[in-house]
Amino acid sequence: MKQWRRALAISRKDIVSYYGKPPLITWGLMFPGVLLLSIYLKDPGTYLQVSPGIVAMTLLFASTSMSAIVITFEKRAGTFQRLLLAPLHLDTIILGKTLSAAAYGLATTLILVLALAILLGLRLTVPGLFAIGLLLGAVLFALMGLIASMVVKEVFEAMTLMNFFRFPLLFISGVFMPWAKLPAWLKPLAWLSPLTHIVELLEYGLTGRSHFPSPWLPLGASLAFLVLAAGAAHVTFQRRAYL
């Protein structure tokens, strides 16, 4: 319990120091909001088809960007090194950083979903599965950002590294084109993308339909990716946190 309280203290510190700034919230909402609005104005009948992907994209960029930026900034300022000297388990630091980044991603995404519900009449068919998809995606993507922050030294390097992975994922994960419509040779790659399975969970939560035979498939895959990301973050922090 002490480690949980310490992790929450780290998380609260990050939220107050970094995530609670209005420009960051505006940045997280502007691009997906404008993109979805433009699609709606072009063809109001099709916006529901892309809304799960746009919501997942918002979650991806918000969670990964901030987790990568905050630690990289703290490493440069020397505050991360002081955190490492504190009587904290390394996994406690990982948990605290993950929780704050995931909370930022969730808050930004929920504001977007609420705006869509009020302005465009977005409705949830399976709210519980939609919430699970958001939670799994936020934590998974935050861990991805933490891993990136450990292998670079500068903020711009962290963003470059994340974009090297994020943008290809957008085009193979059903964000703009449903998974079922992807070319046959691209579908195996899409299966290996964690974003694919988060999009499918969100789509099932929004529409009650999935391109997979059962929602249990993307749910199980998302949990597997989460375990892999947590293990990778632990190993990466052990090897590089004290360099």
Contents of the next structure:
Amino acid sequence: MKQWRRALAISRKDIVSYYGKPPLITWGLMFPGVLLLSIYLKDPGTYLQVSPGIVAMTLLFASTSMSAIVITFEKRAGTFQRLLLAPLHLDTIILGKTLSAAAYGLATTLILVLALAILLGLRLTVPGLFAIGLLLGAVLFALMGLIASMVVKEVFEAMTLMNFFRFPLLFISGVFMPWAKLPAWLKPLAWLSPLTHIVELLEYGLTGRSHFPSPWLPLGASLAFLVLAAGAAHVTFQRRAYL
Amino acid sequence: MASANIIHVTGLSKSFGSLKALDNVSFVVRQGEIFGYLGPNGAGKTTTIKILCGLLPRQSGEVSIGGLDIAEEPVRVKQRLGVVPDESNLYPELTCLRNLDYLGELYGLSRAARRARATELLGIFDLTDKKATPFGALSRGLKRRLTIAAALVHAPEILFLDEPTTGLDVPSAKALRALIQRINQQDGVTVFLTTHNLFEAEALCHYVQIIHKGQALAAGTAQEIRQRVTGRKTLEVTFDGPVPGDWWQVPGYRGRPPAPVNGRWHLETAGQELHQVLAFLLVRAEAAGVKIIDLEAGGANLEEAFLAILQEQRPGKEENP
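Please give the other form, namely the form predicted in complex with its partner chain, since only the form predicted on its own has been shown so far.
Up next: the whole complex, starting with the chain shown before.
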């Protein structure tokens, strides 16, 4: 059987086993849902401005949590060793784990988007670009969670490490404040955040507008970050998976 | 039975910081045999298994499994191995059947082959009625059985068993040993077994390698290992009443201090001094008015040989008072 089919087997197993875990539901769906509802209740006219950011944040939290928690949990339980003992390339394991985490991130985010569409009348202007943004973000963020899972031993350490990066990313990536309104000294830093580019892609998808001159810019940057994250995950797994 | 070498290890070394876990270890495992890798805790047994299974890189030495080096072709080698770690580590949330099915997927079995194999293994390991039970809900003995079944799901050529019966009660351990023999004899699976249970090694293994502090000390069949303790004899004597402890200060006494076990006294002596020891005991018994009601003399068993070999490595630390 080809390695990709084994990767799909890993994903399927993870989806069935872990999708209902309370920390994933709390961080993945409840947190952004409650946040967006609060913003809407405060000022129904401005919720659309922050919607791309909140949707991207949902994707970030759901995808990173799924990959980081699942692998750390399996390392702790000894079941991750099963994958290392099986005739699998490390990239097969990375692909399998990434797919399940990305699928979880996508599913969670789509629930949120669907709820926004039904309850608050959210409409997509460029659905294709919105979908590409979601896909790229889900895979990219899942890979980030995977990398984090390799450098910690406990689930709570994984969450702490992820939050150490996720919250600053929220601050600099135009999630709550549009990129254009960020202080000048912060803008270069925002360029270095993968979340910035996903937010911009979603902004294009939702409103047809963006703070960037062309959608190709965040699309290219997101792809570059994706390649970088895949390479980093490969190297991290090679160095740390067997420890 | 045994024929070609299926595992060939030469000059294997591994250190963790300043600790030398394996120091120039060499051995071969022949196809179809049960190979016992014996040593006390911390001897380097698990480190060896981890290197052979591709979980740890080696520092130096050569490892060939079926003619392939796991460092160079990990996927091809792992396809031929089944591994039972010292801790049962299947997925607690999955049922017994799903665990076997999932591992079958990881080893590339088709759906039909997986189903057939899982059903067969559940039957062999007497777990058919537990097929819908989550692994996490099984008893320790049943977990161990399913872990071994899982290692066999892809019909491997070589099965690594790391301390398979540790922590099991006597009936479970006995049943598991019978299963290991069955797997070896009926399916022709080569078994690499680590244990510090010498009774288990003597009962199961065709060939034994003793390792201590990362160094290979002795190798051979259980009989050959026993013979390394040159001329040593064991003597078990049962009297019809209590006897003074100082009786055992006999001229030919060797090994550990004798102790009563189930009403019998056990001691070790050099073979050529057996006659002298017996004469001494008879004179003492006659004078004290006690009778010898049973007497058994034999060679050293594997445990005694193992301890004697370890003792040879600790000069100046005599066990004999």
